[in-house]
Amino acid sequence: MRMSELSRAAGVPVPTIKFYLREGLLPAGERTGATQAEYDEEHVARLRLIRALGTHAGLSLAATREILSAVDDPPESTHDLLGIAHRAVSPPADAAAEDQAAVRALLEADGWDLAAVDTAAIDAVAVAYRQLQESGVAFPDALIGTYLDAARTIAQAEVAHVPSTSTSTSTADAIAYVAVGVVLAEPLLVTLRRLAQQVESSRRFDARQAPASD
C-alpha cells in the first residue's frame, strides 16, 4: 500500500507518519521509486502500537523508542520485557532507606518474593506509602492488606495474559499488551475503584438504598 493508503489503514496523518519516519520509530517501506515505497500490515500494527503508546498512553518520544527498541530487539525472557515496559512508562522515585526497607518487610511479611523485583518498583511504594502516611489519616493494617491481596490477585490475572514469546511477532504482541496494558489499565483501575466506593457507600450509608419495609 502507498503512504496514503497506509495513513487511512492506520488512522494516522502522512505527515506524522513522515516524523515517525524520520525518527526511526517506523521501519522504512520497501522502495518502488525514487520518492515512492510500498507499505505492508506490519506498518499498519507497528502504527498503531505508536499511537497507544504515545496518544493514549502520553508517553514522550524517549519512552516510546525505548519501548519500540525492545519490540525490534526483544529481551530473553517475558520477565526482563515487563521491567522494560515499566521503567519505560514509571517516573523515577527514590525513596529513602527506610521507607525502602519498611515496604520490603511489609511485603514479604505478606508472602511477596522480591528477589527478582526492580529496586526502582520498591522505591516508587515506598515513595507512595510515605505520603500515605504523612497525610495524617490512620489507614488499618486491615485495609493496607486488602490492597495488597487486591494487586497480588489483579497483577496475577494480567500476567497470566501475557502473550507468549515464543516468535518476533508475539514477541510485539507481548510487549503491546504489557506495556499499553501498565498505562491504559491503570486509569480504568482508578475509576472503577471509584465507582465501586460510591456503590458500596450508597449501599452502606444513603437511606434512599434501605429496603422497603412490609
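Other form of same protein, the form predicted in complex with another copy of the chain, not the form predicted alone:
Keep in mind that what follows is only the chain, not its partners or any molecules around it.
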C-alpha cells in the first residue's frame, strides 16, 4: 500500500509516519519509484505498537525506541525482555538502604522469591511504600497484604497468558504482549481500581443510592 493508505489503515497522519521513518522507529517501505514506496501489514502493526507506546502510554521517544529495539532484536529470554520493558518505563528510583531492606523483608515474609528480580524494581516499591508511610496516614497491615496478594494474582495471570514462543510468529506476539502489557494494562488497572472504589463506597456510604420513594 502507499503511504496515504498506510495512514488510513493505521489511523496515523502522514507527517507523523514521516517522523517515525526519519527517527528509524518505522522501517522504510519497499522503494517503487523516486518518491514512492510500498508498505505492508507489518508496517500497520508497527505503527499501532508505536502509537500504543508513545501516544497512549505516554512513553518518551527514547523509551519507545528502547522497547522497539528489544522487539526487533529480542533477548534470548522472555524474562530479560520484561526487564528491558520495565527499565524503559520506570524512572530510576533512589531508595534508602533501610527502605529497601524493609520492603525485602515484607515481601519475603509473604513468600516472594526475590532472587532474580531487578534491584530497581525493589527500589521502586520501597520509594512508593516510604511515601505512603510519610504521608502520616495509617494504612493497616491487612490492606498492604491485600495489595501484595492482588499484585501476585495479577502477575501470575499475566505471565500465564504470555503466548508460547514455539514459532517465530508467536515469539513476535509474546514480545508485543510483554512490551505493551507492561505499559498499557497499567492505566486499565488504575482506572478500574478507582471505578471499583466508587462502586464499593457507594454501597457502603451513600444512602442516596436507595431508590427514592414517591
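Throughout, rigid core stands for the largest set of C-alpha atoms superposing within 1.5 Å between the two forms. Everything numeric in this text was worked out from a predicted model, so none of it was measured. Positions refer to the first chain, counted from 1.
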| said: With a threshold of 2 Å on the C-alpha, tell me if V14 counts as moved between the two forms once the core is superposed. | reply: no
| task | Would you say whether E200 is displaced between the two forms, judging by a C-alpha shift of 2 Å or more on the superposed rigid core? | result | yes
